[in-house]
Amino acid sequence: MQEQSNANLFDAASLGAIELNNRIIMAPMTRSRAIGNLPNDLVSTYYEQRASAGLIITEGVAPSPNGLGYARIPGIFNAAQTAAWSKVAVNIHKAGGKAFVQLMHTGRVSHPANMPEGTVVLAPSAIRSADNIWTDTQGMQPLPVPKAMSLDDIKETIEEFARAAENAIVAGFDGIELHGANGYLLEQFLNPHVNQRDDAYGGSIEARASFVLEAVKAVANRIGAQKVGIRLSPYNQYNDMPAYESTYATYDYLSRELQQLGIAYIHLIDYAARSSEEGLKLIDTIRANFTNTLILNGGYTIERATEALKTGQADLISFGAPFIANPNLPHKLRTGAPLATADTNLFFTAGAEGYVDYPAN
């Protein structure tokens, strides 16, 4: 049972080693404005406009060239990218905000047309997703069959996460979030229908979770556990992730192991879990297993968010789409001002429209 709390969305909060001005988190959202995989001045303006969030978690940022799955997503694996991100971090901090970089390796959710030469689409097993993906040069394309990662690939990918995390700290960010949700590489290892390996990284729950836990440990060792979070989405079927019977046991185990690693937070996308009694139980189990910060995400209104904080089910609440059209979302939530609606047709386009042109008030 969770302990009752007097916290509300507008209270300050501690997160690892940093202090947040409020408990309203800007969730990571792919926006596809990074031409040449570099965050540009538009990207910097976009995040600076939203710095009143207690914490900004950036869009998914590739830790390596192999992780560049979508068109125009940024990386943080080379000096030019790190320098470009440093401008973003400086502007967020000048505006009074805090920010973590989300490290997202897309794994099999990728296409060579969106990747540099010499890269390869990687996954736990050579099982393609049935989905299609947008490419700027070839339009919509079916996702290819990925290469099953060798043990050397696994070792190098884990090191890439650690180097990218170090780059994020060098760039001036407050920490990083590993994207272990929504059907990308980390979650691909957790799902037994997508991960059909017969070595130490496949089969049992413990084996399927080992890649995730080794990546978390490597990053924590490199930058400090209190600067590390992870995003999870139990029962997720996005990106052609089939449901599986051991979901509850998998995330029960994973959350207990993450507790032992002492990371700052788990960021839980809970909307799929809330569709079943088992899923609702799992949310409570993760809350009990993991005693550091728990962030919940999943279409929260101010009423639902307030209830989750008061009952102790969550410490922080993240909001996604409302931040797109409402750069000053915390102010609007506090004052009860009506929320603007984002134009979904402009979510993934390349320019300023639908990105930095929403009014601040």
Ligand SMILES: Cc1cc2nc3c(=O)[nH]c(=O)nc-3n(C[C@H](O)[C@H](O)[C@H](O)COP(=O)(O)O)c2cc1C
Contents of the next structure:
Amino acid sequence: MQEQSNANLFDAASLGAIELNNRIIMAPMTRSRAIGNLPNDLVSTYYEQRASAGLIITEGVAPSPNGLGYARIPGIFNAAQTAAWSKVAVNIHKAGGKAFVQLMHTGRVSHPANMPEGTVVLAPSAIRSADNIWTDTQGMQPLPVPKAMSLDDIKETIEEFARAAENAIVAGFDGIELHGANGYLLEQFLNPHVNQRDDAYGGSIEARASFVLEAVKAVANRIGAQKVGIRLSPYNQYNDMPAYESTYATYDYLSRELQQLGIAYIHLIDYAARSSEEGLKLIDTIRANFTNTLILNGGYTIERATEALKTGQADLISFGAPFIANPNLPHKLRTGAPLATADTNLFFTAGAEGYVDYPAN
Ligand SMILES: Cc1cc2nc3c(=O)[nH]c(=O)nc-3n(C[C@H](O)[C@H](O)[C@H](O)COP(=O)(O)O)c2cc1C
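Having seen the form predicted on its own, please provide the structure of the form predicted together with the ligand.
Okay, now the whole complex, with that chain kicking things off.
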């Protein structure tokens, strides 16, 4: 049984070592405005407009050139990118907000046409996703067969996560979130249909989880566990991730290990889990296994979010799409103002339209 709580969405909360003004978190959202993989003034304005969130979690940001699988996504692996992100961090803080960078390595969900010279599409095994992907130069393309990562690739990629996390802190961010959800590289290691390795990184639950846990450890050692969160999406099938029998056991194990590592939070996308009894039980199990902050996400309304805090199911709730068309979402939720709906055709387009032109109130 979870404990009842009097917490309210508009109350302050602590997260790791920082204080948040409220419990309404802006979920990470790729918006594809980072021409040349650099966040520009438009990106800075977009986040500044949304700084009334208790915490902004940025769009997925690549920790390495190999992780730049989509068109116009930003990186944080070199000095120019780190400097560009530092302007964003300063502006969010000036506006009273807090922010974590989401480190997203796209793994096999990557197309060479989107990636710089000399990069490789990497994955745990040479198993392609059956999906197609957008490229600016060739339109929609089938995803390629990735290269199965060698042990050296694994070592280097983990080090890239650690360096990118360090860059995020140098840039002035409050922490980083590892993107372990939605079928990108970290989740590719967890799923036994996508990870068919027969070495220390594949096979048993412990082996499949080891890449994720080593990445968490490396990042936590570099910047401090209190500045690290991870996003997970058990039962996710997006990005051609087939269902598997040991999902419950995998995330039960993973959440117990994450507890040992003492990171600040788990950010759980719970909508796929909520479609089965076993998944519902898993949400409670993760809550019980992991005693630091739990953020829940996936189609939350103010009513569901309030209920989840009251029943102690979560400490914080993140909102994705509602933040796109409602930059000052906390104010709207507090006053009960009607929410505007975002234009989905402009989610991933390059310009200002559908990005920084939604009115604040
Ligand atoms: C335009 C768009 C881009 C997204 N990009 C990311 C991303 O980069 N990283 C991530 O973890 N989730 C991403 N998501 C998923 C959201 O963070 C969130 O999980 C999802 O929208 C469900 O929450 P909601 O119902 O409050 O919108 C994206 C969602 C949208 C709508």
